[in-house]
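So this first bit is one chain, no partners, the form predicted alone, shown in C-alpha cells.
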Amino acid sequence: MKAEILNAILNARKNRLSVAVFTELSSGLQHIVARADADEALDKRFRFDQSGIEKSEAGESFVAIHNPPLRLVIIGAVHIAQSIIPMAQAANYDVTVIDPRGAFATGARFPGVTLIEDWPQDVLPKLGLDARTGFVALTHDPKIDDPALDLALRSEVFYIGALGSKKTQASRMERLKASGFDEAALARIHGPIGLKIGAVGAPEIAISIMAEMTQSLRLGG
C-alpha cells in the first residue's frame, strides 16, 4: 500500500469519514473512493459495512470498506436509555449519554458509558454528529430536547428518533417547524420512535427503537 492511500485512510478515521480503496487484483493498482463519490452499489456495501470483490469492464478489484465505529448519542438519562445502551453496545455502538439533570446523569445507574452532565446545545458541537452516529432524544422535557434535535437536523446523523405520543411529536413538530425547518427535514425525525410492533415496557421500547435504527442504518431512510 502506498503511503498516500494509507495517509487518506488515516485522515479519513481520524476524521470520521467513510472511504473504500479499490485494490485491482490484476495488478495490484489501488485507489479510493469516498461515500459522498459512492454509487448506489458501493454505497449499499458502506451501509452494510461489506468488504468484499467487485467486478467491472476493466476486471476484479478487492473493495475493502473502512467505516468510521458507529455511535449512538442518547439525550436523556432516562430509564428507557439504561435498557437501549446493552443492546447498542452489542451491535457494537460507542454510547454517550447526555443530561444536564444531576439527580439522572450519574454513573451509579450508566455505569461504562461516556455520560455528560451538560446541556445538549453546549456538548453537541464538541461532540460532531456525522453519518455513522445515530441519536435519540428521550427527556420529554422541550428544554432539553428541542435544543439538542434542533442540531441533530443539521447533522448528517442516520437515524433521529424523539421519544412521545403523536400529540407530543405533533406539538414537537409545530415548535422545529417555528425554527425553520420544512417538511422535508422534520420528516428525519422517527418520531413517535421505535418500529410499532406494540411495544410494553421500557426493555421492549427499547428493541423497538433499535430495530427501527437498524433499519435506518442498513436500508436507509
Contents of the next structure:
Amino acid sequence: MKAEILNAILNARKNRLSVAVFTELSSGLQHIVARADADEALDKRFRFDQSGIEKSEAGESFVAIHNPPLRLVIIGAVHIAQSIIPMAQAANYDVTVIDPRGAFATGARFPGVTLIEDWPQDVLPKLGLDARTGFVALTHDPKIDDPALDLALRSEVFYIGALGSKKTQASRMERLKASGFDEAALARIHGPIGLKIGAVGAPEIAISIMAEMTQSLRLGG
Amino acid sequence: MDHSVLETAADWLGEKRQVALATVIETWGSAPQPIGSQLVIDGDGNFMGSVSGGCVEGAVITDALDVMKTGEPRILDFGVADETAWKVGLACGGKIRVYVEPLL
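Given the form predicted alone above, I would also like to look at the protein as it appears in the form predicted in complex with the partner chain.
Starting with the chain above, the whole complex follows.
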C-alpha cells in the first residue's frame, strides 16, 4: 500500500466520509472509490460494512470498506432517550443528546454520552449531520423539534425519526410543507417513529426505533 | 475496519520504520476475526492489531518481515486443511486468507 492511499483513508475517516479501497491481488495495484461514486453492488457493501473478494475477468480484487463510526443524534433529553442510549451504544453508535432545557439535559440523567444543553439549530451545523448519522427528534415540542428536523432534512443522515402520534405527525408535516419541503423530502421522516411491533413503554419503543434505524442503515430508505 | 491499526501504520511510516500491513481478505467456517481485520508490523517485528486473535500472528509476522525485504505483496492461507497452519494453531476449525503488503 502506498502512503498516499493510507493517507487518503485516514483523511476520509477524519472527515467522516466512507471510502472503499480496491486491491488487485495479482498485481497489488490499489485504488480508492468514494461512496458517492459507488455502483449498486459497492453501495451494498458500504451499507453492510462488508469487505470482501470480488472476482472479475481481470482476476480477484479485495474490496476494503472503510466506514466512519456510526453516530446517533437525539433531540430531547427525555425518558425514551434514556432507553435508546444503551441500545445504541451496544450497536456501536456514538450518541449525542441535544436539549436546550437545562432541567432535562443533566449529566446525572445522561451519563456516558455527549450532552449539549443548547438549541438544535445552534448546535447541529457545528456537529455536522452526515451519511453515517442517525437522527431522532423526541421532544414533541415544535419549537425544539421543527428547526432540528429542518436541518436533518437538508442533510444526508441515513435515518430521520420523529416521535409523536399520527395527529402530531400530520400537523408537523403541514408546518414543514409550509416552510418549503416537498412530499419526497418529507417522506424521509419516519413518523410515527419505529417499526410496528406493538411496543409498550419506553424500552420497547426504543427497541422499535433501533430496529427501524437498523433497517434504514442496512437496507436503505 | 480497525482504524487505529492504520493510524499506527501511518505513525510508524512517519518515523521512517519499515512497515507491512496484513489484512484478512477471506474467511471460511469459524474464523476468529472478521474480513477486513488488520495487523501492522514493523521491521523489528513489533506489531499491533490482529488477524486471528493470536492463532497465526507469529507466522504472519515472519512473512511480513520477508515482504518488507522483497517489497512484494503475498497471500497466506491458514486452515485445518493446511498441515503447517494446523501446527501454528488455527485450531478453531476455521480457514482464513491473509494479504500481506509492504507500506511504501
